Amino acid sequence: MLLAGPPLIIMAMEAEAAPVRASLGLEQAGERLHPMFPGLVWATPKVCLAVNGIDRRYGVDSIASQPAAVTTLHAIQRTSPSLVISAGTAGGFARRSGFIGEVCLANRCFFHDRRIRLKGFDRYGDGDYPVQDMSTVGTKLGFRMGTVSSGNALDAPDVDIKKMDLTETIAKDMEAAAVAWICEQFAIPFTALKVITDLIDSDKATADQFSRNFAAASERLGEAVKELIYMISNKGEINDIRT
């Protein structure tokens, strides 16, 4: 199913989304996607953006895979997008030449923490979801192409790191694979755009790195999303992502 709507950006945290909305001129108030869920959407003819929203029980951003899947489902139904972009911050790896503030664009997308050691279910757990070939666009923009891998924890135990090493992950997040799964069900092109806040293989604590670098990384994310949307919408590259 090939849909003709504008690109749709899916995001988890409001502090990440605010710079992106500012860069795209989405100044109006967001609209609820569903009365029973906190997700919000900003929709225009050129670009749409949805955020998971604030969890009504805990009062924090609805991060990780479940809210991402629900928000993506509702946003696709609302906007009929031609492309879905999971955008946000992520962890990276110094041993794969990653650095704080690096912009990464997906060419593969996995779950690294769904370990189901049963025949057939192991591949289902991994995911390895379809990712739109954006290599031409990524190269032109100077973004790094590579694997984005998702899991529902901020930390990364050795078993998860081993999986990310096997898939040569360059960006570890908590949402992209869930968004990719929903896109696969609708046969809608998917990619993920991530900016690195912390290096997983650093001797510094992940939470400390994240807190220190989050604001700057989110600002860079706003710039990177604008560059990507401009490229695919105004420079003729939109044909590349719809084939």
Second form
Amino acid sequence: MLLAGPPLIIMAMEAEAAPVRASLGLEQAGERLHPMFPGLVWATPKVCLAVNGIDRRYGVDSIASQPAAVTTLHAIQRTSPSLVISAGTAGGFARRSGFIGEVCLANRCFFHDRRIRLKGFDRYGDGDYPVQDMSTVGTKLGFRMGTVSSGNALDAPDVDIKKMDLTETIAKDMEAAAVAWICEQFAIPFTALKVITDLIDSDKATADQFSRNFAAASERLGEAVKELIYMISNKGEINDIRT
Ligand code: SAH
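Given the form predicted on its own above, what does the protein look like in the form predicted in complex with S-adenosyl-L-homocysteine (SAH)?
Now the complete complex, all chains and molecules, led by this one.
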């Protein structure tokens, strides 16, 4: 596969994706990636963005790992990207000095809830997928470099927290590792860019924090994605990628 294409951003929720598309100037209508799946893509020569779309039966965003993998597969086949970025909101950890609105860029990527206590399968379950080293760009932009860990639950039982402490997770989401696994199969560079909406180790309920902070975090995500795409598209120069 020719990997000369633009960077590809993969997102789970339409309300997260709308401000990102606005900041990147992706104003056209999205195109279906596959007739049987709700995923949509916005493709331009400079940048592509795909969202998992609305679940046909439940009428909500197709969040969590399976739709993320399917969308990533279809979008890679459609756009032959040079880099894939899993972008979205995430939970953070106060005890690792996380804060609401913090922008995190991955340098490791795990699953924290695939508990398979069998020789060999335990490491397979954890994933620990290849992540592109973007620490120079990330640090320049003031993003926090660290582990992004994914699971199929919004809550975090103690056993998951323990795993995330071991991997020093700074952003807990529901999609990044699934995107990373597909990228590994294609040998396409991968990273994840996440903005913190809620602190997992706070006494306030995750769902309440998420709802309260979601809109502001998604706006911040729009700016952060734009900054990152500008940097990597123009080798350090901030120019308008639409021109
Ligand atoms: N109840 C929400 C549903 C969002 S679920 C709603 O009102 O629509 C959370 C989504 O945001 C997932 O796509 C996930 O990747 C991300 N996310 C944000 N905070 C998270 C957390 N603490 N744990 C897991 N995922 C989180």
